[in-house]
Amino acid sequence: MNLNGFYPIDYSKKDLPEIGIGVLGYGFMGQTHSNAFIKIPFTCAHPAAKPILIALAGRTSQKVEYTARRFGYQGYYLDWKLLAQDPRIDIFDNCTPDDQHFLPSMVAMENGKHVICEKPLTLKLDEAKQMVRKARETGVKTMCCYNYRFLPAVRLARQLIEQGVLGKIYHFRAKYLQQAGHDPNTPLEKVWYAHGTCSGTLLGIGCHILDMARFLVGEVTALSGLKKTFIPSRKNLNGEIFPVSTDEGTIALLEFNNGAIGTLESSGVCTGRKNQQGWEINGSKGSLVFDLEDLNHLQIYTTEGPISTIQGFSNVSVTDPIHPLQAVYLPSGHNQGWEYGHVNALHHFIDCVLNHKPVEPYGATFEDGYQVQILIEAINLSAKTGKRVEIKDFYD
């Protein structure tokens, strides 16, 4: 082969620092995070480091090896404890099902790893509290992966609120709606919130908009909640009937410490809604509207527009270089996809680890994950008792 005019690249020269990554879990989230780590060096304008995919861990040999090969990991483990102990790994990324977040994250922190854990932080409030305590004891960086904080439109919304563009905030209303269980004849195994970890829709998706409420509006001081299971039993694929005890629809009324009020709705039985998440914030000087199904736009209204006769909501395309969290190779007007929330979130965490920056306020720490768990427990208590619940009552 004639190689005249070909200039080989010397990859022994490191253009970026490197950081070792270990991911636990090869399913939807494990693959999403793996994809994000790969994209960081060529997506972020000033990447903090090149993530090196050291090892993937999982229980099923054939599946974990297949996924590890697809994403270019150096190898894999069938025992997550070995992943947590591997000295080459700087960041331990826990992408397991909800009921397996606690122990691997605890062991990884004990081994000095910086830890990313998928949401919700745990299924149990006491476990979340222990995870926060362990993070403080070990001094490692932690992040609960509330990825929607890292969409450009959401980050712009946060900036506008911080700049006072909305004035005094009055209302927050949010929804996260899916249709997974709308059909009573859908087999149990196909209804994610009622099978496996049996998280329910509040823990499974409602946690995202609870975190968004805290991220954009502030701390919740009191709330009232209502939970409903519409289909009390389902058949599995073998025709056996099993009870469904998890919530299929949840509504909560929120009171914030800044005087704002809010509503929150999560559901797994909204026919036609594949993955609809949205929120609206109303203030004394303006309003913001976001819809995940149109994630590159933020609707903005301000009373300070120059011509009163044409005032109205502006549908802003959050895709210009002046906007936050832009993909460096995408020109103005070229949309980012859903996965970029994870690209931006994981890069933020790597930057914080390497450059000794705080993960908060833009990233959700384990403390933030714990605060969301408190709100979930408060909604559960309110739904059970039929009474308004003060959040302060959950603190020692």
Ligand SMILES: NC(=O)c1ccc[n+]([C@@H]2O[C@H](COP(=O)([O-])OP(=O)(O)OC[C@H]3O[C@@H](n4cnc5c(N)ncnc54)[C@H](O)[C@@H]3O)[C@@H](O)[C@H]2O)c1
The other form holds:
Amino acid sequence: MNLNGFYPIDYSKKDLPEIGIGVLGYGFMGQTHSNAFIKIPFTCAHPAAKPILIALAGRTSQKVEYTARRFGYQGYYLDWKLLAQDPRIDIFDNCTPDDQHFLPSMVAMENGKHVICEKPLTLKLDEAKQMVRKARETGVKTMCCYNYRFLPAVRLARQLIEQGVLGKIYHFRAKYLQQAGHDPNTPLEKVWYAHGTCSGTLLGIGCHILDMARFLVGEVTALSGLKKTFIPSRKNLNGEIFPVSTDEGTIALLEFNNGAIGTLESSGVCTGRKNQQGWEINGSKGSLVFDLEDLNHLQIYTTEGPISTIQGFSNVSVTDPIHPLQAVYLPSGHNQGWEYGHVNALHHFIDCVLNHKPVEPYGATFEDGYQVQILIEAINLSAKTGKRVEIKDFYD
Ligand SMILES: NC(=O)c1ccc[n+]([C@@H]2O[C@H](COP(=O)([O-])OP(=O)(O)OC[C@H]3O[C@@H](n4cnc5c(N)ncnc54)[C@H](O)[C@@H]3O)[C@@H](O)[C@H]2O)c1
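Could the form predicted together with the ligand be given as well, to go with the form predicted alone?
Whole complex next, starting from this chain.
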């Protein structure tokens, strides 16, 4: 073989700090996070570190090994407690279903790991509270994976609001719509919100827009909620009939600490809607509109500055180097995809861990996850009692 003119690279020389990653769960999110960790050194122009995929954990050896090999993990565990104890792991990333978030995250924090946990933080408010306490006691960094905060268009919205471009905010109007259960004949196993953890649409997707409300507008002080199950029973794949009691649609009215009001709608029966998260914010000096199905754009209307003479919305392609979270190799106008929200979120967390930066305000900590959980509980209570609920009543 003629290798004239070939310069071999010495990989023993480390250009970047390294950080050990352990991921629990190899399903949709386990794979999404693994993909994001791998992408960080390739897509971020100045990565904080090179994530080293130490181990993946799950219960079924063939499946865990298959996924671990695909993503290049050094190995795998069949017991998450061993993952949580592995001294090579700095960040424990919990990508299990909603009802498994509590215990592994608590044990990982007790073992001194920095912990990422998928949303919603827990199914039970009391568990969320314990997770916040444990994070404080152990001093580890935490992030609840509210990944939509890390889309460039969302971060531009936050920047514009912080700069006062919208003036006084009057309205927040948000929806998160999917169609999984719109057909009563769809088998139970195919309707994510009514199967498995039976989380319902408020916990499953509504939590994202509750987080968005807090991220962009402010704290919610009171709310009213309405929850609905349209199809009270479904057949499973074997034809057996099961009752469905989780919400298939939720509507809430929100009152914010800064005088703004909001509406929120989550649904799993919106025929034709695959994954439409959208929101609009109206202020005294401007408005913003975002649609996840067109995630690289933010529609902006402002009554001030040169752009105001247009007297219409500008549809801004949020892909320019001057825009937030654009430290990737892609030039202007080259769109990021949905998975970049996770790339940006996980890179942020790694940067915070390595460089002792706070995860908040851009990342959602376990405290933020807990605050969203309070709002979910408040909507549940309001829907049950038919009464408006004050959020202060949820604090000790
Ligand atoms: N942020 C987002 O964009 C987003 C999107 C979808 C789902 N989620 C959330 O991510 C979490 C995971 O969802 P998913 O869609 O990846 O689910 P999934 O069913 O595809 O994967 C869950 C994984 O956890 C494993 N698991 C379950 N119980 C376990 C246990 N006791 N011990 C070890 N492993 C166990 C399963 O085997 C599977 O590998 C959920 O909390 C969900 O709400 C977040």
